[in-house]
Every structure is written in structure tokens, then in C-alpha cells.
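Next up: just one chain, as C-alpha cells, the form predicted alone.
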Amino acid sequence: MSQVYDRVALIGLGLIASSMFWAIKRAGLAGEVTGYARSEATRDTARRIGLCDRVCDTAQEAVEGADLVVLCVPVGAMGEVAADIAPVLKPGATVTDVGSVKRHVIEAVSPNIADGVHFIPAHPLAGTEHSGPESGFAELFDNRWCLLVPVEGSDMDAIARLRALWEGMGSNVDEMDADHHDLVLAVTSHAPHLIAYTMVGVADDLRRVTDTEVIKYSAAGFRDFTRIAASDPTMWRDVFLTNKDATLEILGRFTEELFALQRAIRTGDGEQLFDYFTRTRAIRRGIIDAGQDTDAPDFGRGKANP
């Protein structure tokens, strides 16, 4: 691959933008990553690991000179980092993001570009239950998907050049509408952590199982709800407050399914039982054939690739 920007700017040092750093070098993408962190910890560690070419001490030291900015802060905290930087971003800058909810994220972000800078937000679908500094690696993107979700307006040469950029990155790169997103990833990802944080939660409830059978019984299906449910709370909370409606309207689906399948156990009903769950096998299946996935027993999540 070919350089794609002279200089990227990352706001934020969590396992997203640690993970871009890695594959930015790993492709030589860009001249030079810059990179701030809230935290002087976080800006400490990212230091002593070598992660961005420079750790700035402030965002708007970051962003100066920048040609892409890319803000990899929890949803909630959009708005005012990009208040924070609109006064020294870049003439022909592109600002974009990685947040998991958009219309929320356009809405606070938007009105803080100035003309004359691209705004472009995007999200990469993918990351592991591990944060911060230190939890990126240059393949969490590989064959995976990032979709761009360009607002009105949005220039087609800053939309390509992001594009190629994610695509030197290993991801596969798709473009869709900011509320239709909000609606898919409320099925793919929001619902499904909002039962996974649930169902260990009844688990830390029900008395009469101890923690330590808990823990020591646990079989596939209560161990991997509670890999996802060890993902980032502060993100967590925001995607959940930030894409309210979507959420609202796949949990309300869920109940009614869940509702079913209970009546279904309740009355015996083995056939709609077999039938349901031979539908919902057909999704696994059709997840690994999309290479999304493998079908091996530890859901390829080895140690090499947690």
C-alpha cells in the first residue's frame, strides 16, 4: 500500500486506535500519527509501548497539521472533543470517528466543523472485550467490515481517500445511512450486550447458585455472554443512551421471540421448539461462511487472537 494521508491525528488511545496505529505502520499509510489521551496514565503508557510517532498533551496539539482526525472517544464525549479542536483543525482536514451509534454522534459533531474541513463519520465492526493502550493489535481489522456514514455533502475525494485508508487497514469497506446503522448495529451488537450484561447479571442474583459454580461450570454459552459483557462500561453506557429508540425497538422484538419460546417450553411444544432453532442455526452457519467467524470450539478467539 501507498501512503493514504501525510499526517493522522488519533484522539483517543483505546484498543480502536491502538489497533489503527498498528495497522497504519504496518502498511505505511500514513507520514505520521500524532495521538492524546484524557489521561496522563494512558499518554504515559502509550509512551513507553512506542504507540503513535507522538503522544501529544493536548488534543488540539494532536490535531495542528493534520490531514485525517480521527476521534476514538466513547459516543457520549463526541461533541465537546470536537468543540475542543474546531478552532485549530486543518483547512481540507477529514474528521471522522469510530463510534458504534451515528446519528447521535453527527449530531453532536456537525455543528463544531467549520467549511472547508470533510466530516465523514465512520465505524469500524470490530474490537475484542479488552481496552485501552496496550490491547491493540494490526489485525483487528482484517477482513472485517468499517462502514462510512457520509453526511450531506460529504466530498467524494475525502470519502475515497478514507476509504482506501480502511481498506489498507484490512478492513472490507461499505457505506450506509446514519439511522439505518443505528438500527442494524442495534440487532448485531447493542441488544445482544445489553443480554449478555443481563444474564450475568441473573446469575449474580440467583443466591442459590454460588459464585464459584458459576464460575467453575461455566459452559460455552455463560462463558462467552460474559466475554462480551466485560467490554468497556464507560461505552457501553453511551451507546446505550445515545441510540435509544433502535435499542428499544430490538428489545421490544426480543421480548415478544422470548415470550414465544416460553410458551412454547410451557405448553411442549417440541416442534416450533426444533424449528426455531434450526432457523437460528442456519445465521451461525451463514456468519462463518461469510468469514466472519470460524466454527471452531473456541469461536477462534485462541490466545494469539483473543
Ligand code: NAP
Second form
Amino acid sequence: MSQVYDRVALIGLGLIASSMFWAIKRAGLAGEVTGYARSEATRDTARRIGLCDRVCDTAQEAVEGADLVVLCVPVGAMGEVAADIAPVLKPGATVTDVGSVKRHVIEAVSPNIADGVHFIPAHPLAGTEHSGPESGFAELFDNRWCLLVPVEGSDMDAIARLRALWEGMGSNVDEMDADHHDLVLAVTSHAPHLIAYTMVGVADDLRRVTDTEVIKYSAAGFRDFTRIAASDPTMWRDVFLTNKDATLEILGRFTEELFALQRAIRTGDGEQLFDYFTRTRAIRRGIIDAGQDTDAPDFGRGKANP
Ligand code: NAP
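Please supply the coordinates for the form predicted in complex with the ligand, as a counterpart to the form predicted alone shown previously.
Next comes the full complex, this chain leading.
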């Protein structure tokens, strides 16, 4: 794989940024990668583990002269970070982000992008429940989708280059409109996370009654909810606050279905339950056939397959 950008700046040095750094290095996609994180502790860790060619003490220093700037901070912090770096962005540079919500990020970042700088929002559909600079690994994006969400007037060459970077990091790349992205992600990621958080919360209340039985027998299904519910609280708070409409729409539908199943249980309608579970089982098969998970009985959640 050949070099796509001369200089890349990663702003925020958590799971996604650190995985990007290792994936960029694996394939030689950039000449130099600079990095910045808000806390001194994260910058020190980054320096200790060799995360980034150069770790800078300010975002502006990291961004100066960069051909690609990647905003890797929580969705709620994107606007503030974009305003901070705006004065030093190089003409002709591309600014992108990895945020899990797109409409909000576009509204928060776009006003800070000067003419002559390209803004191309993006979202890699890959992650784990871990966060921070030490949680990243080069294989995170392998065979996972990355969605590019170009805004009006996005430059075709700049899009093609960003696509080449994500493909070089192992991703499959698609383009999508921001509102559609936010609805699709509400179904595939945001609502499932909220449901997992709720289920774990319910079990936590129950634990006071059943002592440690909830933990002891967790492999019966609960364990898989806890993995999702261990995800970063800041990131997920921001996702729900900024993808409010789509998430509420999906949760409304979810509640209706839940009530229907609740009634089927109450009235002993086994046929309805059986048909419903048969339909949902087929969806799992589709995900495995599409290479987005393995058929292993532990759900195949190895390092590169979160
Ligand atoms: P992370 O591991 O928690 O790292 C977040 C980074 O952002 C840290 O370096 C943190 O700095 C910095 N940061 C936090 N608040 C900030 C603020 N107000 N101003 C400046 N910097 C701030 O997060 P992540 O999982 O890499 O997620 C980063 C982005 O990727 C989020 O927008 C998220 O929605 C998106 N995303 C996440 C996943 C996932 O599964 N995790 C998947 C796809 C996309 P300190 O360490 O100094 O506090």
C-alpha cells in the first residue's frame, strides 16, 4: 500500500485514533502522524507507548501543516475542537471526523471550516467496549464498514483520497447521506446500546435480591448485554443527546413490539412467539453470511471481531 497523505493529525487519542495510527503504520499510509489529547496523562501514555510519531501539547500544534485532520473526540466536543484548530488549518487540507452521529457533527463543525479546506465527515462502524490510548489495535477496521458522509460541495478528489485511506486501513467504504446514516445507526447501534444499558440496570437492581446469582449465571445471555453496557459513558451520553429524534423513533417502535410480545406471553400465544423468534434467527444468519460476525458459540468476540 502506498502513502495517501504526507501528514495526518489525530485529535483525541482514544480507541479509534489509536487504532487508526496502528492501521496507518501497518500499511504505510502517511509520512508523519501527529497527535493531540486534552489531558497530559493521555499525552504521556501516548508518548510512552509510541502512539503517534509526534505527540503535541496543543491541538493547533498538531494540526499545523497537516494534509488530513481527523477529529476523534466525543460527538459533543467536535464543534469546540473544530473552532480551536480552525485558524491554523492548511489551505487544501481535509478535515474529517469519526463521530457516531453525523447530522449534529456537520452542524457543529461546518461553520468553522474556511473556504479552501475540505470537510468530509466519516464514521467507521467498528469498536469495542474499551476506550483510551492503549485500547487501539491495527486490525480494528479490517473488513468493517466505514461510511463517508460528504457534505454539499465536498471535493471529489478529497473524497477519493479519504476513501483510499480507509480502504488502506482495511475497511470497506460506502457513502451515505447524514440523516439516513443517523437513522440506520439508531437501529443498528444506538437503540441496542440503550436497551443493553437498561437490561444491565434492571439486573443490577435485582442483584440486591438474588445476591451474586446474576453474575454467577451471566453466561445464560446477560453477559452479552454487559459487554455492550460497558461502553464509554461520555461517548454514549453524547450519542443519545445528539441523535435524539432517530433514537426516540426507534425506541418507540421497540416499545410497541415489546408490548406485543408481552401480550403474547400473557395470553399464551406460542405461535406468535415462535414465528417472531424464527424471523429474528434468520437475521443473525444474514449477519454471519455477510462476514460481520462468526458462527462461533461464544459469538466470536475475539480482539479483531468485537
Ligand atoms: P475514547 O477512547 O474515549 O477517546 C476519546 C478521546 O477524546 C480522548 O483522547 C479524550 O482525551 C478526548 N476528549 C474527550 N473529551 C474531550 C473534549 N471535551 N475536548 C477534547 N478532547 C476530548 O473515544 P473513542 O472510542 O476513540 O471515540 C472517539 C469518537 O469515535 C467518538 O466521537 C465516538 O462517537 C466515535 N466512535 C467510537 C466507536 C467506539 O466503539 N468506541 C466506534 C465508532 C466511532 P483525554 O484522554 O485526554 O480525556
